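We begin with a single chain expressed as structure tokens, specifically the form predicted alone.
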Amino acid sequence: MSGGALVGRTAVVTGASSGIGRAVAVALAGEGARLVLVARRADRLAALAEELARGGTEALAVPLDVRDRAAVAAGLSAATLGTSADVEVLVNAAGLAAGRAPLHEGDPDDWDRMLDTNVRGVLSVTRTLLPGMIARGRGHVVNIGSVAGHDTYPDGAVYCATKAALDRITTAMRTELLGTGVRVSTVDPGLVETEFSVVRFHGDRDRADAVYAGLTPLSAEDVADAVRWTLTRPAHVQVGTLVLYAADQAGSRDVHRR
């Protein structure tokens, strides 16, 4: 894909109600894609779909929880999507961190939320849409990973494990799909200021703000621009892993604060 490559193509974006997912949806709308917006929060999805429609983008809101395999299968079926059934782009942006503590002090409910969303949710959505891409001989899956999948940090064992698992899933898919016309990429950002830390710390805004204190983090739009670039490379180019750091960051634990 290159200039104008996304015009008229159907793209599914999970986690589209906020943060990176929302920014990706807006960026792909700007490239002329037709959007299928997936997230749990129906009101936010509807508002985004209306906003995109005012700008001339065809956007379908599909409220569902990616942790619910049956809901994913039903919500993303050809019967439900109708004219948007021929999905050529999937951006798996739904993901979260829940809690931050040593493993022996962690909350198993937090672990389940991360595993079910970051790993099982990606598997369910991809398993639902990938066969159609293979049958049509074209498509592109972009997973939103994290530098945490490459560089483990204390008190984040389970979150890091989910992103490491996503990296391995992405790599395996790329090998399995050789010759099918379907490309697979991952965009792995470092510190991005969204609702991520507020969710992680269960609404503790002060603790969340401290994560970004004294530095300039990435924005959701920075990550979305990387996704847009990845999706618009010529057909013979496959981006493997694209890692993004803020200029004030060199690793999960290497951060300069002013």
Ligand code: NDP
Given for the second form:
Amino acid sequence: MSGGALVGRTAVVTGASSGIGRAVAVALAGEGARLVLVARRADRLAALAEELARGGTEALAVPLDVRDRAAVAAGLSAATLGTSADVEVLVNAAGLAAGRAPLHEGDPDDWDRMLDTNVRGVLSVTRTLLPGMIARGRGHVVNIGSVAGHDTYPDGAVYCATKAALDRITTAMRTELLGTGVRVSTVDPGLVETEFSVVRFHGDRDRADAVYAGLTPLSAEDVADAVRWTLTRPAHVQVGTLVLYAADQAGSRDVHRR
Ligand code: NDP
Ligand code: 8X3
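Having seen the form predicted alone, could you give me the form predicted in complex with the ligand?
Following is the full complex, with the preceding chain placed first.
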């Protein structure tokens, strides 16, 4: 890899086994970054690391569950990361929705998965990597939020709450990190066709496909391009919240279907 705005910078991308996280990893490799790939599915991470290596990118696969605090601390420790320990970029893309139901019919196990992954997982990963960025005086954390964090919809209370929590965490971090050289941004997409809805509906592909029927959703690559742009602004520029809609969407509940 010879050119690009992130040459020689180490970027940790969580959720790199699928969808937005995977596309972000590929986009940042295109900018010359050295990648650390995080998710649970080790086979997918290994395949992506090999693909990136063939293109000249140094990539380390670190399979772990972001809900497991000890696994996060060990997997992202300087000892494990070795030559990639000087992490300058963190993209928190690991996340999910589980189920879609009114609160009074919701499954508490689904709630736990969302809260533990989308909120506690982001906290653990960020807590592990941020002190190094502060000590080195440079870094950039990009959280993948959602329009669901700005705008609620029925049957999505807990998912919306996790993304609203992430928004508050992002905003508070920005104030805490003033003057440290570490920037914090959130990229908040609307409907993106990935494995997101298949996961949400516990493998029911017909129900998942119906989410995107009759409209042109965003692709994972559209979101990755916004993340790449966010990360490649000059050092004095800090993107706050970047909300990205498909042209067929104007809010969580405002969608145009043909
Ligand atoms: P995908 O299901 O395609 O990808 C989700 C990623 O998160 C996978 O790589 C998955 O890897 C990883 N992940 C989930 N749980 C864990 C865990 N416990 N530990 C480690 N990794 C985990 O969905 P998207 O790419 O669409 O989702 C990425 C992010 O974007 C999520 O935060 C989602 O909320 C957000 N988002 C998605 C939108 C959409 O419409 N698709 C819109 C707005 C935001 P693995 O299963 O291998 O662990
Ligand atoms: C994912 C978008 O509208 O399905 O964050 O909640 S939505």
